[in-house]
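To begin, one chain is listed below as structure tokens, in the form predicted alone.
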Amino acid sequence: MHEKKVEWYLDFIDLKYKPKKTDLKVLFYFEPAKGITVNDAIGRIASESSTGTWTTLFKLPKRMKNLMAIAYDLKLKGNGGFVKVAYPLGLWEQGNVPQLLSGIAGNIFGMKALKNLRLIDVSLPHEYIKNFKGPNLGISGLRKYFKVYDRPLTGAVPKPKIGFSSEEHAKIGYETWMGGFDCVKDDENLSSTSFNNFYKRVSLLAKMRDKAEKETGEVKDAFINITAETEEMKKRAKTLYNYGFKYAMIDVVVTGTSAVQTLREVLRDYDMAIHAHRAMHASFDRNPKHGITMQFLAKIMRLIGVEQIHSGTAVGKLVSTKKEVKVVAETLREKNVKEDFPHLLDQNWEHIKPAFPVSSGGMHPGLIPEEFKIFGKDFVLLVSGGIHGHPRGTRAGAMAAMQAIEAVKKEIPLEEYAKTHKELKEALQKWGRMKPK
């Protein structure tokens, strides 16, 4: 390096650069802060993603020639655009997520040299990908489980979301079976309370559930949340095995991909399934111009092994648009996902199972049909205030989602079934196709 030179941002730049079978390429989203130019900009993102630091070193080894990152694909836009850096394989400790995230996800989005910066996805190598396992049941094993082939699973959070004492949720919980729905589901911010302990939660959910699966011949189950410091979790995660729970509960971005790789082994020596929340997600991804996106925290709790993640509905009560629903799903769903830009790259999954994308926020049976054009039959469900709050309680309000299910299913209009259906007559003359803010 010239001894004058300050700053070598500008070395992790090659437009000409053909990435290799083995870099991981991210694309991101940027907008340099005044006075920064475009090339400073994507130098930097590379440079502190990588092997950079800010001023030129006296002496380099070798083999950190190797290491850099590369900004390989510039597209202006604005006061911006997107540009694609290629991440050597040598980069990343295998298996680690963790080490992943603290690298493109990590420093770059606190320099000042620039105004925004948005992590839009990551396309991962076999060389990377081949150390993570997914799933453990993944979709087919999900619905292999239940039986059920032909619709959506179901499920619903006794609401308000927290309050409830042990008994009452397991009481309501009963009632969200029997009107014909397969699971019930702890929200986030519930785990073990004064008035709401987990194990006696999880108990008396175990009776109700056994007494509905009797009385309907259907499998029930339960989202439960396991939600704690990591050797707890696994304490929670062996009690709900004990009781014969398929599902735990994890707010997978509160706890962190460490301690969701961790109880996905352990959830795997149960045969267990990993229902994942997304609390706090907004705070990074909701932004669009900043942060990373909805799909880039699916596609990496996918691969360390989620069955299912909260994706958004386009329609409820949370911010999300009816392509970034799609993108969610497609990148849980497909086996090989093709790139979209800008908003997907192209992702072969190999042994990665598919996992399920999961509807929730402020739905009811009158906005069912829309889930069903957004995610097709292959989604999770979730009917919450919108079945607590029928007219006549929990069950009837079960059964007008199941019937809004049914309906569509038959390629008959809502307001028709509803002629010959009471439970959905009442939940469209209460609610109607009413999209919650």
The other form holds:
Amino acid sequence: MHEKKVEWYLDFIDLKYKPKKTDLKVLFYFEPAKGITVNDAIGRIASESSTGTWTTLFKLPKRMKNLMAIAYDLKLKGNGGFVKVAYPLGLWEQGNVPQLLSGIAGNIFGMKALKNLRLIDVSLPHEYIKNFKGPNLGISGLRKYFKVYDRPLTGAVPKPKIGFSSEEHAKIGYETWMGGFDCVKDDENLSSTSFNNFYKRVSLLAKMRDKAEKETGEVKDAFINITAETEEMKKRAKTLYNYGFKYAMIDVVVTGTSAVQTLREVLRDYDMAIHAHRAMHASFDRNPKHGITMQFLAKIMRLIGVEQIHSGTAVGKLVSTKKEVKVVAETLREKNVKEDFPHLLDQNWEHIKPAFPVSSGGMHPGLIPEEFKIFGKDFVLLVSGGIHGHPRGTRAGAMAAMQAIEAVKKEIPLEEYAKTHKELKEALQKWGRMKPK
Ligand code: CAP
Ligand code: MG
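Given the form predicted alone, corresponding form predicted together with 2-carboxyarabinitol-1,5-diphosphate:
To see the whole picture, the full complex is given below, headed by that same chain.
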């Protein structure tokens, strides 16, 4: 009798399934489209992201069963809910992040049967994570490099974010360093332009860095943006190394995981760190019902091995809730993450070093206490418009931000500390505690 069954999605569901130690586990939020049942939806998620297709097949070798993903642990909410999917280890090529994304973050987002789908987190087993080296320096390595242990690392982007000549950029960098900041950062859309050539910027910034280090006795560095075609990024990485910089900055979403994996190993050979800007992340992570979470992006980037990645501020100008920012920070910094439904799955990071969350976007001295409340001291604080907009300019602005950090460390209210610190007083007079929109 010819098999009548046309679809086999339901074969990918076992709500009582107990994942194997070697399974990768993914937590999804889903909403079925009109006329689609919950089982139709979760069967499709597991099927389309592993071995399935839309119809039963003429032949299906027995061994395929061992590669089928299984939807399990369903928690209904509204007309959809949360489901975990367990993926057999055999589906995944060791060390290949793009292939992982094509599987668990690929076709399934386009299925007509789903009105919404959000990839929340993945839990990676030892057998998968052992293929990655993770960050080169990590938090302790960076703190040792800068000899800064009791506060966030600090940095600023020259603003307006693009348009300065290399000379003007380097001069603003010098003022930023002399105001007490550790780093000068390129902006996400600055690469190498007619008015600000990358190679010229690097050599001028190196001169200014050496001058600032000599005059302050402090270690100074920069997040200089190498974002470009991959071969060109390798050349730019080498140039940064030749000029003694410790970091390279990469816009990791637009360059993609392949490029970040390549540059991670090039930069590891130079004993360098990666500052990861996340420009474009909000195209897929801000809709709470659809897309991919920031904590998933942060996990993938820590796995590949960036030292730090922008993680939101909760109080600045760009979207992020306090909970999301804390969850991202936990993903980046903790060794053993416990499940925190519906935000995080459990994750043992084993040998993978911790990475810094980066707080940036609308920050100014008046908001620094709030960031300490969210992050503690282990983060990178970027204050850009919030120093260059100071009534007495960049150096005074950086001093004001450093004074705000000192006030928090001494547990003195900013307004009190401002009575004896002019630059902070002037910053508070201009911005107070305002939360930019
Ligand atoms: C901040 C910034 C950063 C954003 C990125 C900007 O400048 O340089 O790129 O922080 O957002 O271009 O807006 P301001 P996120 O300090 O002057 O706002 O950190 O959320 O990825
Ligand atoms: Mg920027």
